[in-house]
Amino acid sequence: MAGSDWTCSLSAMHEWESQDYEPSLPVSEKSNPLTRDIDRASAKCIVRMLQACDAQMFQEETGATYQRLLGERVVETVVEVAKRVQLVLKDPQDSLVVLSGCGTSGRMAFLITSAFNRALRELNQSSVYSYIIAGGDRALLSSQEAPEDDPKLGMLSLKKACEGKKRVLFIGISCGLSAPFVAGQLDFCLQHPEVYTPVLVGFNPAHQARDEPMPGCTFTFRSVVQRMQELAKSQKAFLINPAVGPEAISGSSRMKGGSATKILLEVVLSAAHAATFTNTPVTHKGILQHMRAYEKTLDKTYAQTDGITALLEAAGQSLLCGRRVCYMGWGSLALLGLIDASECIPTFGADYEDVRGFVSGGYKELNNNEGPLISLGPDFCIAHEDFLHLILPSLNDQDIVLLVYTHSDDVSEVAELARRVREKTSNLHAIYHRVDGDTAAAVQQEDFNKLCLSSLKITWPSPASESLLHMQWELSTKLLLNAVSTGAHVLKGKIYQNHMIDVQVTNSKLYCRATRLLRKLSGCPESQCEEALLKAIYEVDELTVGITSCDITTHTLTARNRSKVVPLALVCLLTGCSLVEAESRLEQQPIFSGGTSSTMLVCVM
């Protein structure tokens, strides 16, 4: 139901759980019902539909059909592979833990590894992680779909990250379990037991992982995920699967997949630190204690409602006008908002001029694996002096600058900052995390307020550990910034129900949920579908038999030059119009009204 009167029944949290319920999508893919009208809702509608689909991370097993976060069998899991990886804290010598994956998987795994080297070398030890992401570091910053295809590469780029190891405990990420990149890494590890123990971590059941040919493999994920399920029996393989249920916006994983991720990867690591460094046992009870502060950290966030709609509310407008939404932030909350940025091309099909993150002291603070790529272009420039000579001499009150800190973060430096933004726009907004009780940052937050148009502060009891309270602020912070995001984008238009309408069709799971779409929106055949796709790729309203004989690597690699590919070919399927004619409706009328069929409501732009 959309409008102020959405409210959230128990009847539809647990809808997508029914057998019958879009049984031949994985969950990871399927609609969620509790978003269906997301596109009609209100600022503050959207937000709390976010917030419950946020929740069934956390929700209680209700029967055998999904195991789920805090799931006996998850739990148990999450155990095992910790003490795995304080086997490799408590003797580092030619060891490594390997984080890998593709997107939001692969900058989980490079935001995670980031801080847990960091706290290994607080305390004078060696670093024992390393990260992959498919594309390289550029995939930190921007869509780089096509190598997430490519298991072979995901063999090769583990093969070089491990070399001269005697033992490596690698953990690949795929929310769906479908990215051949991770595919090809793991069945490396199958091949080599005496070195490699696999970890897969994702979030659909076992018999969901994807069952399609890879380009020069005899195996598919699903396959892979068969052979781990055996080893798994004697501990020479784990899969960490909870169903957390299907995204906001359906399939795309940046929201829950990379929360869940996040969640489930630092639990593991917290607890093997806890036993290596300060002899705490890992046990049940405290991964379950750990994962209950994160549903916490949950409901603190999203009890800041009002202060979340008014951020979203302000960065649709922004994009509304064509302007742009900038995210400045200090320390790991920084790389939060580099990474929301980078998510929102390939997700709703913006351009990288709409959303940017910034982050205090540059590459400095990044501290990747390839170091500064200034060189690739000025989507890379990522300091808070880029942004001053770059972006800020071209602001205006229709932009929207976003500061995103801590207390423990140079006030000063971010009141600073703030004072030279406000001279070019009074369009300026903070997030700001606080400890209760501490009275001098209170004081100077109070001068600092009067320069933003809203700022909201979530204060937190003051903290047993440290460490989890900083990751606390993390997920805090990846909640409150994919709200503002999605909803920002909803609120432009480009959301069709809650499916990824102008999504990219830039690799084969992209293609394969592209084909999906149409036929859902449409109505038409399967064949049908693709034939509109393919001819929307092309450019051409008759396919050749050139065309129809190439691969879907081949058609996704085409895609990668084109745009707004899936709302031309929906337009042509619902009219029967040509190419051209379909082009001149979606620049006349960029978003259509209607009910079903030829009247569908389609947002396009």
Given for the second form:
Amino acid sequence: MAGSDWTCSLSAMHEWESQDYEPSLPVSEKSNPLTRDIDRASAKCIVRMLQACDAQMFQEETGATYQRLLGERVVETVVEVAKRVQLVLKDPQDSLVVLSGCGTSGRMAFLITSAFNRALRELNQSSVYSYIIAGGDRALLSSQEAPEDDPKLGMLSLKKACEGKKRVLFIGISCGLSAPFVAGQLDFCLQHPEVYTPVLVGFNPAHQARDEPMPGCTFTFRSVVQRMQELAKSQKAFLINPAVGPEAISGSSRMKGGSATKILLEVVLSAAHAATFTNTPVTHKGILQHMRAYEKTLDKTYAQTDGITALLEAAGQSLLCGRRVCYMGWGSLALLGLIDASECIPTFGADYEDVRGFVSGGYKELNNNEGPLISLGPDFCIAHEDFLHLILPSLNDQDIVLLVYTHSDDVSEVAELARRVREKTSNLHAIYHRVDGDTAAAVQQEDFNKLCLSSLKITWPSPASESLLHMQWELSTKLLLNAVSTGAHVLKGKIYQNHMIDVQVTNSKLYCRATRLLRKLSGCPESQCEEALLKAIYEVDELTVGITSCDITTHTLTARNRSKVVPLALVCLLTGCSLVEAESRLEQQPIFSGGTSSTMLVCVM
Ligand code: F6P
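I would like to compare: after the form predicted alone, may I see the structure of the form predicted together with 6-O-phosphono-beta-D-fructofuranose (F6P)?
Full complex below, order starting with the chain above.
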């Protein structure tokens, strides 16, 4: 069915909200009924499915089970938090607004604080925003999942970032209300209310916050949330946690989780800036209007179904041939390219060469806390010059290069790069944002179009505010790149139904997700699935007491150096064979790559 046509029924749109739908899982971990068949869908259907999933972010609250982005309570809290930011902006001396998170949540924290500090600089104001990402700046460009499990590390990094500050508004982001790193920071804020006001942003209802014990802690994420709920009554803490529906690829919070984080926090900070610098009070109506502008951004972006489909097919084709996808970007849109590319490694088990992002200006444009990270290795070389030296010479027509820019970038520089790329590959495409009525750019673009195989051009109405337009471009680009990289990996056969089977088991959340997945796909009891997982991690056919007595942290640290542990465990569970045999079966027939995964699941059985 999904191969030819796909329409989204109203019941599928809302099915996840039923109390009976995967009741043991929080919203952020549920599988989305809309994408159940995404692994067998055509490129066009994949785009439509992603569109329907993203649209769930803006579903109305009336009659809904969970509070939603546009719901009364969420908007009210956003108003209150914006007013707190306004207080800091009015009196920035000894004050700070800190945004912190793990993985995509930390990357969004970086992106947002960079943009709003830049806005302050342009107004000759001092910076008040700071970001923290678990694992440090290297996590902006690579997956660093072990530090996410460390509440003490979270607490210490917050303490360090706020040294000497008398007033701190701390915004902890954890899409699943689950990251111990963030829990440690929130707990620290609760213990020091004279300095810290904690805000939690996430996308599960409070009662679904993670309740597992954390090493060395007396609290869990849920108990921290409960303490915050109590304080929220007197506005000493704030929770912004609308449900946005399950992710298109189960648990992949880089998608809607990341987008909704960006939307919410940009709305908060924009309202605070407008109140402080243009005397526009923070109002319920204003907040709602800004959120609606993002909803329109979604519509405008996905109106380009054919263009997105073409990109997704081209990228999928490159990955299927074992070739590359390169995003060449300018300005902050390039950062979204860097982020999207780096997330393909943990999300799809991709090699770092598969999807790469490059930014004009390199680390100067990035302007991250720790400065250039080139010494960490070639995967941290991110400038266009690096691309020209390291990548371009080996490109051919099977590699796709995607230019990502706007009419405010130096279009002649874009054209120059395009010409150089065309000498090596004709597989050149563009994503271009422009403003209505910009005829000069339109003429320039005509010539440029001839160099590109496809050009996805989005024309935006002349803006009331430049900064809003820029934020819309960014969200639109994030949606487009997420669609391209997700769709391309689906076409490559990396997904079974709407699950990533070859999930890395590099932290406790992923360990639990892997065990659950094995249970779902094998039908075996949980204890047997965990045993199979451990055998694959430790590469043994029999578990010793030495192994079973270790904690999850040891298991996940060991798993860091292993590959394909979940597929191996699955083959063992389905066939009863030994690990060595499972390995050779996977080698002959990699179950979840290069074709329809469901038939391959049958193959290994
Ligand atoms: O552990 C990996 C990961 O799932 C990332 O993919 C994600 O961005 C990160 O954890 C953060 O998750 P959360 O926002 O739910 O804390």
